[in-house]
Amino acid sequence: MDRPVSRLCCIGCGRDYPLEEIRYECDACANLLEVVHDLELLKTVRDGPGWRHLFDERLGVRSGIHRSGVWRYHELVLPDLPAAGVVSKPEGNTTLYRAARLEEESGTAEVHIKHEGENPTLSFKDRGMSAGVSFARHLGVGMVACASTGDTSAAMAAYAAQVDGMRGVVVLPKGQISMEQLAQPIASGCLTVALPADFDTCIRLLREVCRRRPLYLLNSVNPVRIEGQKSIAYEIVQQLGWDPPDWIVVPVGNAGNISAIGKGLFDLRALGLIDRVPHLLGAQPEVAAPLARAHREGYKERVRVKAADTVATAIRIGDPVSYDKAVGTVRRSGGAFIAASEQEIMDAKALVDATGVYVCPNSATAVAGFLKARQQGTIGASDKVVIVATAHGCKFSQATIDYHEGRLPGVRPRRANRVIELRVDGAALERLLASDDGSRKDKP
């Protein structure tokens, strides 16, 4: 195409800016930006059924950046980015499980789980830091940064590792990260900063030195990375056979991640590649949760809290970044937003996990809160519903333990699974086989 496919526009006051001048917010009234792509334009590239028989055809490429999850919908993701100029692992292609334990358990008619854990650092963060990335390498950055409550920091690490020249910076909050987590930064070669500070303060402290300094700030404020996440919804559509769900249910922190569905979502709406838009159903935990309390209140005036300790460690956020993109989409959507306790976030995991399909305590916050939506009726039974699954359970091992030993405070382990300790002898362990029925009601 030979004019600018894209923008960047303020969320508030509608201003425009060029996509490549780097900035985050609005000069005019300080909202956060979004990049919008000239639909109109690709309109008449294709129209919707020519663009679903493009991305068809690349499924399952071989070479090339269309091997990506990301990358096979460059056309709706940064159309201006020249495919050279691509940061690529590949990523995406995450599988979308058929749930039939969590049908049974729930009573609902159809549920998969799109497990964004199977990415290479393990999290649907390598979507967002692979448009962010390359799009700082189009710019010619030498140094990107990000705070983060882990998977963010893993995922920025290992994208710009692989830029020559590029040096990563990460601010964590101190010990509030799982050590699978902070491994991963330091393993990539990243600069690797511990405050002894929330996450809500890290952010804030970064983004005031990102005025100062020349580094380009890669968490879910910066509106490119956030055109790699909304891939997330492509491919979850594309795999339904572009027969979008009924509701799609999202762990929430820091909000980025459910406003980029929800914008991917509008744009194949908008461009005619499906019909109707599913509902958003954003979970929380009680502990850390805005933007469910704001839902009650019928979102009469912005919510932010003090968030306290949660096994939910990713979305422990008491003042979202993208509070106000989450609260639009959603409500556009027609969707909620829903908390979970820690019990039932843990029994959830244990549920999910016991059927082979290993989740984070985050991704079963959004489990829980599909469970809760169905008890209260939001879900319907005949729904087909969507669990977003953002990071592999393998991250957190020692929650998972502590949950199976009974060592979470204040959590009873409804489903656990001790590990039984036996002397030396093959007698005892063939009694132990021997009472053991393998009757299991957690299995697939």
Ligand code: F0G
The other form holds:
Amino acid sequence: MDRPVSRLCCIGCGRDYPLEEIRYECDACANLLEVVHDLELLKTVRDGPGWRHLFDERLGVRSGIHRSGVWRYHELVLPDLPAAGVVSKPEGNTTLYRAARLEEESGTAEVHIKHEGENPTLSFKDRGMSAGVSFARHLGVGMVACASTGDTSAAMAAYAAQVDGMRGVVVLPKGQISMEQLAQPIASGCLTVALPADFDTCIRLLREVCRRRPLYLLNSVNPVRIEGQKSIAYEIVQQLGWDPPDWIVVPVGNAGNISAIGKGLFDLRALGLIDRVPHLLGAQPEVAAPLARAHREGYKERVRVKAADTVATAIRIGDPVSYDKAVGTVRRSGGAFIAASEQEIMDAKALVDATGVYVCPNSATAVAGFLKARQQGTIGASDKVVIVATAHGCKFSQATIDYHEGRLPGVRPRRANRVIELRVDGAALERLLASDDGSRKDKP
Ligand code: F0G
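Go ahead and give the structure of the form predicted in complex with the ligand, now that the form predicted on its own is out.
Zooming out: every chain and molecule, the one shown earlier first.
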């Protein structure tokens, strides 16, 4: 295509900017920007069935950018970026697990878990970061930066490490991310900074510094990242044979991911790949749930909270940067936001983990939100539901062990599987095996 397909557009006043301009906010009204593709132009390239056919054909490729679960959809992600400019590991192509145990537990027709923890750095952030770092390289940027609750920093560090001459800087809330997450940017050689502050403060500070210094900001305020992120939605519907679910449930922190998934789905509908958009349900921990509160209060005004300690540390965020985008897309989808307690989150995690699909507490917040929405009747018995698990359980070993050992304050481990310590004694092991009835009972 000889003219640019994409531009930046303010979500508030609609003002346009060129895609290649480094900016995260509108000059006129300070709202966030989004990447807008010329959908009319894309419609002239192929019709809906034509696009579906193209993406299905690419499923079998073994080399090149199209084997990535982001870049398979190159024309709908960043059509103006040449294939040679793509930085990919590759990412995506994560499993959509049928969750029979959740179907039984909740009495729901069809439930799947989209396990984004199967990405290269063990979280969904690899998708947006592949787009963000590719674009940073395309722009010739030397230094990329993000504030993070652990997963964005892990992804940015690992993608920046792939590019010669690109330096990464991560700013983290000290003591508030898991050990495994902290190890990732250190291992990838990033400049790793810890502040005695919460995430909301870290990102505010970094955004200010980015205004003064030539740092390319790769938090989800960066609209290019959202374009990579939305490929989760593309994969979900493609894996379901282009028949969208009734609901997609997503854990929400800074609210970039749910905005991205919504944007992706509305683009697919506009281009005729799907005929309806699923309802989006955003789930937050009760102690960090500004959007769930806004939903209860009818979105009358913007809600900010001081986020408190939660097992779901990656979504301990009280003032989500993509608040307006998320509210817009969730309302447009006929969806909702919901909050889950620490007890509900960890019980939901143990339920899913025990099926051999190992998820993190943040992902479990979505599972708990789903179970609650089902109980309340928001989600119906005949619905088809996809829950997005955003990171792998292996990033949160401490929370998992603490739950099973009964060490989480305020949480009673209803599905505990404790380690049993024995003497070095074969007979003792045999007695234990004889008394084991082969199942773990849930305590009431
Ligand atoms: N789940 C996990 C595992 C996350 O790491 C995050 C966000 C979310 C869900 C929420 O996604 O922010 O787009 O609403 N983590 C960010 C980070 C904030 O810095 O890693 P969101």
